[in-house]
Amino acid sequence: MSVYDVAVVGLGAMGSAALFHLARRGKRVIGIEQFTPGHDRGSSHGESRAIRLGYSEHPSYVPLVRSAFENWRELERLTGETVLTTTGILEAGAPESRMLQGSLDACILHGLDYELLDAAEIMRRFPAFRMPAGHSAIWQPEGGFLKPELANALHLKLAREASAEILAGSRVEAIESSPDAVKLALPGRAIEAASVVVSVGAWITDLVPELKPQLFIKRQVLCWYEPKQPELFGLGKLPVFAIDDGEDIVYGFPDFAGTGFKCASHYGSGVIAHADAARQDAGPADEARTRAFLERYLPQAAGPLKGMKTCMYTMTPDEDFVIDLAPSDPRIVVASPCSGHGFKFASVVGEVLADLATGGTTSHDIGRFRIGRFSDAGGID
């Protein structure tokens, strides 16, 4: 039987950030993984994810990406490596919509820099867009994207570097609770732990059946295009950007890497019934979905398809992140931080759940994300 202080179970982006922050404190620590690092069968593949500090989600989330904002610097100081590339990010739609207001409010409250532009600034700024009279947007300049792949890479090097264990390709089978540690059960293997962080995204719920009601799993497709204007869509020319046109939110990054424009649907395409049908699967459908919105309002954009990725956003009914000490025993950690909105806040993330693994408590205003909200709304008993 192996004993640690703390068994990190899953590490994806919030698992491999905590892991290092565990052992970056010392402690004794062990990350587990059902797959190898890096797979595509997840949430943290891709290229590129947003980060914003004008969150429209909720102000509230504001103070949590500034800390990330910050973590993520860190983790580029003592690598070395580029992963927060500042862009500016654009928030475009109709005045009315939620997207627009909502960030808006965020950034009035926590008084970030940003600019309101009309449709025809928007287009003079970035010639690439082709904006509806009437539509607006929130221009953020401190947004830009993460390099989720290369994030993750990074949180476990150090984590090695600072004596954690990793073991790959091997999944946990239950978690049970005994007097003197949490147990983890794994083929032909036992672990024991004085406390377990649970960060498997959408497999949570064979971990943690309480959140099953709560949970569902949607499909999204990246899609990437050659465009037919390259010089509109590299950095410096193009920001970070989603367009909420009130039927769908689309979302893209500039070609940073010489693999084209990259752009989804934030909105997804179906339901998946559990984490292990994932498929990558994405076929003319899903690009022609894209595809008509790119002709709308980025039509230099579509040109030839270059490729497209499945992933997957693990949903709470409102949206929010799961953060919490398990119910039924608090020296086991939850994290469902993902919602579709969640990579940007790994880096801190990771700080938080490594501060509840080991203490119970964190800094960090996490009220929003108790698993005891389900309940107060009728859902878990």
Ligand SMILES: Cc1cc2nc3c(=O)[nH]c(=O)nc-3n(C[C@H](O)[C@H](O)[C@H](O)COP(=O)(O)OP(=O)(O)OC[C@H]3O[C@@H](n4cnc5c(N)ncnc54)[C@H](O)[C@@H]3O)c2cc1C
The other form holds:
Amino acid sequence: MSVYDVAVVGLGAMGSAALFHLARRGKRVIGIEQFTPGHDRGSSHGESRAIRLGYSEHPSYVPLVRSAFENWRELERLTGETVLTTTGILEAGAPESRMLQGSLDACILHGLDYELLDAAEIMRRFPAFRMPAGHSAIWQPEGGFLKPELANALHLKLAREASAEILAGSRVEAIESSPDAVKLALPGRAIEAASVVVSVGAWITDLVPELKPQLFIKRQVLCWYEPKQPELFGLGKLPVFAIDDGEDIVYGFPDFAGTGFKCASHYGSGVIAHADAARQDAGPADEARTRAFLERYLPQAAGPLKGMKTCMYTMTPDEDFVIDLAPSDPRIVVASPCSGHGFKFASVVGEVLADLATGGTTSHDIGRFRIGRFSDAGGID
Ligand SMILES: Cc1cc2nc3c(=O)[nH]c(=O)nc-3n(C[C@H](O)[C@H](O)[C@H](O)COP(=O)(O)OP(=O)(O)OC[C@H]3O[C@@H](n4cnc5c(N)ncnc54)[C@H](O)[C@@H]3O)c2cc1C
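Coords for the form predicted together with the ligand, given the form predicted alone:
Next comes the full complex, this chain leading.
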């Protein structure tokens, strides 16, 4: 007989949301985290995450991101806190940019609110930008940013209030299937549950080794700058943005917290062999690319560097997520590799994971995230 209905392993973005949804349904749940929740060694720290509706990666994400918006607003209603700030989102680049074309396709297919802006209009509306002639942008008024540390903490707070147990500072070393329960091995302890959500982010291949041939971890560096003209970079002056120059995509956020203007390269600074190897070790070489980009596109941003943080993307070959039941045991739900664009979905992925862990299925369309899609490439099925 299982002690818990569901055990959630990993309490980052996906795990804390799942724990909340399970606890509010009255399930006996435990959430297990190897570090202290809110730590800066995974993928969910760094002050802000972009959220956008016109989804350039594929239009089929749009219904899911709509549900995510609703769930973020519900989290705000339940807690009285602001986790989602609407700034609009500006995606800019040369006419051949795949990001621009993808966003446009999604906006048209789903009837979303958008405008096409030429370089002069971009600079008129947002004087922080210097856009080369010929560049253009898609402006989506519904985009903005989320506060990841706050959102995760609120999910955990609500989960705790709904009687979820939280075990922090304990690493799950193995997951074992037995006829009666799924067993988790921890240092000096074992936990049994009827089902398990594995939301361990970049550590996923430790517990689901079948995914190892498919996944890789990218080291990402976030940079904060003290702009030369700070008045161009505050809330209301600068939207969340991404610029695709053909070689990289650099994205940034208004300075909403007085911490400086934050931006980062989406393509990152290399691959790391294991999540344990990630360190807060960003140095001068890490910001060279971002600074060169700013000098070209947002010259008034390129003032003194105020700080840097490293973070990890867990990449799949097609850059879509993996959210599915494990082929080896349908009581194990896998939800981790989010290819660097998963945070905005956490509020709805938590609901999906609760559905899968308790009923094996969900009404949300997650067909794109099947684990078995890798089987054609010789991976798991
Ligand atoms: C720099 C950067 C910028 C990003 N920008 C955006 C953005 O603008 N918009 C967007 O939507 N997404 C963005 N993302 C992606 C998004 O942040 C991630 O997809 C998301 O945060 C991943 O959440 P997660 O829960 O899967 O992983 P995590 O938040 O890392 O959580 C996994 C947790 O599992 C724990 N864990 C691991 N192994 C074990 C174990 N064996 N036992 C117990 N606990 C364990 C870890 O300690 C960790 O706390 C960005 C990511 C990065 C790094």
